[in-house]
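Encoded as structure tokens, the following chain is the form predicted on its own, with no partner shown.
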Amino acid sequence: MTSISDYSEQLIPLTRDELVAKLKIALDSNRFHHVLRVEQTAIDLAKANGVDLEKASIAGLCHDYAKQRSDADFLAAIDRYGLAPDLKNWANPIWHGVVGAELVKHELGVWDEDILNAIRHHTTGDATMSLLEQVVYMADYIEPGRDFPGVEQARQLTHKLLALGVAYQTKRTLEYLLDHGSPIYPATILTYNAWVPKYEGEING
């Protein structure tokens, strides 16, 4: 297990020790756990595939940072940073990465377009994904405290190659949506797309 003690002044203008006070304020007991563990898995995972282990860090804790922000919030962040008009018709778990990333940048004042894709990504995927948009997508699929129907193939599929993993969550979550008739929001249909097509094989075998 690999940890961050703290940061350099490149990414965030906090120390890790006040980022993770910040979360704790802005998060309930539950869900500010769920970062810690994120942040660990991301961590783990950014180590086994070469990926930034700061940055990793940083993404995995403020991946929920807005999770549990009003929907007034949300709308008044699509007016003011001047986001696609079509985001007001979705909701949290649509907002708070999409959105959530933009605060993130403006109160926390993380610039690093990789970290905010990570975040901005984390639940709808992308047709591309870096390394660390990767990570931090299984990371929060998979971390210690997950615990679902699938979650171990995941894991398994995710330590053996991250696509995979990547591949198993996207097709596992339009499945999902599809049997509970929820919409979708259409980067998620980008990312099955591009995605699991490629690894099909590999992830039902």
The other form holds:
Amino acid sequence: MTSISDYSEQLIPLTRDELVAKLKIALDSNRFHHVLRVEQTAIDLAKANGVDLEKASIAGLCHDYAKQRSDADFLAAIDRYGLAPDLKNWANPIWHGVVGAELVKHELGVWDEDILNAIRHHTTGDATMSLLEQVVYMADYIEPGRDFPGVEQARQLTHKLLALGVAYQTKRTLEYLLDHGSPIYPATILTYNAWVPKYEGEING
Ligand code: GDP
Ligand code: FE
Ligand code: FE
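Alongside the form predicted on its own that was just displayed, please also present the structure of the form predicted in complex with ligand GDP.
First the chain shown before, then all remaining chains and molecules of the complex.
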């Protein structure tokens, strides 16, 4: 297991300890420990897939930075940062990634677009995802604190081939949303079309 004790690539104007301290203030204890586990899982997946480890650490730690912000904070940020007004029709599950990335940029000083995209797309995925985006999408889903039917298969597929994990998560999440009558965010459908049919034969069983 590789761990990162500090940063040297100037991707964030904070030490790792300073970033962790900010997250401890922004998040409740369960969520704080979740982001630490996502960071470690992302670092491990990054190492296996030739992805920059500092980017994996920062994106893993920051992916849920905005999770506990108020709806009013998100609505104000959508205006302040000129995001699509349609976003106002959604809610925290969508906002904390898409709008949260802007808060990470402006409040934590992360300007690397690959890291910001990994945060933006960590909940819904996207039709096109860099390896870092795939790593964070999967780390959030399979971190060791996750316990749901299918998580072991998700872990096995992800370790076999990152894209298989992406396809599996995308299919299972859409099934879950449909079962519960939840509104489907458009990017979720685009992610499904781009990843699931392509790998359908390899993610079952
Ligand atoms: P977490 O922040 O670590 O709890 O995990 P995520 O960011 O992956 O997911 C947050 C929530 O968003 C979960 O309950 C998902 O089921 C939900 N979610 C994912 N995609 C969609 C979508 O297209 N529409 C809606 N309404 N919810 C979604
Ligand atoms: Fe999240
Ligand atoms: Fe998360």
